[in-house]
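One chain is shown next in structure tokens, namely the form predicted on its own.
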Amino acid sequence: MKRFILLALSIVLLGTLAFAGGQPDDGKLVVGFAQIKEDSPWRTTETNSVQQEAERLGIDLKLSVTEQDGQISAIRDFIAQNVDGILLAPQTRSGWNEVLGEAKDAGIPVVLLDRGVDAPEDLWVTQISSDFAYEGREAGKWVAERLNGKGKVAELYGDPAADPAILRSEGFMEIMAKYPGIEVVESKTGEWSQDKGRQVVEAWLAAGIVVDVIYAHNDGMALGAIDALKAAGLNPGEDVLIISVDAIKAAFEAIDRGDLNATVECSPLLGPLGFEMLTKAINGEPVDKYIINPDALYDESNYKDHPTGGF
């Protein structure tokens, strides 16, 4: 009799463990989010968007915030935990084939947030992001108009291996190529950082480099450029025009002060759409391969019309 009871308990226990899969006992979906380690308001807002939507939906979110090698390790940890799905904000385009293949082999769908990867499309479900080339083109059109087709421009770009930096530069240069009177005299990384952006512009000023416009790939680097120009006794927004990308709250405050001339929106509020697409994939429903968030350019003429007042 005792042997029968022990055997029955063992069968029940094993059945419970087998049924649990990646979900906890309460039946919640379990999702891993491999986020980039970047000290910026935009990145923080994206993380908050994902966390808040997970809480609203009752999803058990496993969050990892680290650089690319750590992101790959985090994805492998998520796979080992048998999560139901993975959200990935990839730091750079390359280096993902192996780990995304492991996720696919494990039957775990991966949704890309805000950046793309150079990996076969069958290894990931969808990419939800802004159109970075469009952002660059919009910035280029604004510069060409404000300079009347003639002047000197300096570019502050982010991580040269990252999707936004590559495409924002390509889009911008596509427009600049139409205006032979506009010369891009400097192009250097500010590493997405306000402090690094300030240092780069300080070095340009010390070297006697004079430009009419600074195009920064994010608002943080633009704010650093503003700091450098002010320290040199120049009036940002007047002596040197500045346009950037992201549309964070601090950028709109800088436009209001007259320090920043324009910013092209790049929405970080990707949590709701990310979970919607991931849930569809988990349920075997079809999902579009590329989902583009619509963005707009804001300057002194319309910045007060932004629906959130910045991110």
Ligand code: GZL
The other form holds:
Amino acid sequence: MKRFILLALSIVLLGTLAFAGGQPDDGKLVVGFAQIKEDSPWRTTETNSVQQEAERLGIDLKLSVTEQDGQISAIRDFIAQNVDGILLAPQTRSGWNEVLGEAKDAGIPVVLLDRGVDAPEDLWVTQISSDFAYEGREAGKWVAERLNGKGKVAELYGDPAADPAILRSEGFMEIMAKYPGIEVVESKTGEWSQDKGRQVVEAWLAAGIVVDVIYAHNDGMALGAIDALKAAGLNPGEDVLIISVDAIKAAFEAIDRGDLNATVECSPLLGPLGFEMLTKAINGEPVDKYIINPDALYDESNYKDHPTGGF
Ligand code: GZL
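Structure of the form predicted together with the ligand (previous: the form predicted on its own):
Let's see the whole complex now, leading with the same chain.
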């Protein structure tokens, strides 16, 4: 009888351990990824990077692709499933304190991918991203040099509530402030999308607004600006210079055509670093609070040197 009780107890204990931390009975790590719903090629490349790395590592990935409210619900679902860790690409900076607090209370580490949040640093393990202000400063320096310190600029803003947009603008304006001969005459959100970027530039042209340079916070909006300028009979890349951020393949193709002048790289290939740091956190190892992916500016002079020809 005693043997039977011991055997029963050990089976229960093993069964419990197998499901500790959300691990299925095959022992795989289970990770939830709350991705932003967005139609940019950059976002798709980022999602693919995370999925491919999960596949390579044999991690059971629960992928959710939604607007921010859906991201918050997804994180609560991941907590209910008792996943081992969470990757989050936060759509905007704010609104995360409560749900990140719930993840922390549940003992589930959260790694921020490609954007930052204004929540307290103890609620998330690390932010893995580019240095967006650096990207903005690099774009500003390029514009100042091309304009020889004199001219008019229009800015196509990303999502005004999103970390990369806020910092890309701050970095750019920091440089513009050094050149009294350069005037930023327009700044309007193109909501990261090519279609909205086109609409904004069409409206500027219809209003008779003439600029020397358009600075777009991402390549998608820059491609929209190119469409609008061409439709108005103008030569993008010549009549109006265009610089953007991301370095997606379509941007290098546009530089090759002479439509786009420059793009500042912002790597979406964050899967490997994301899982490396999340696994360290799950294992209780220390992780740096900010992990910055280095960027470089590519224009007509060096775009063919990019190691992958864009993302
Ligand atoms: C930046 C990323 C941005 C891209 C845009 O890390 O969050 O979101 O630069 C995308 O293309 O919309």
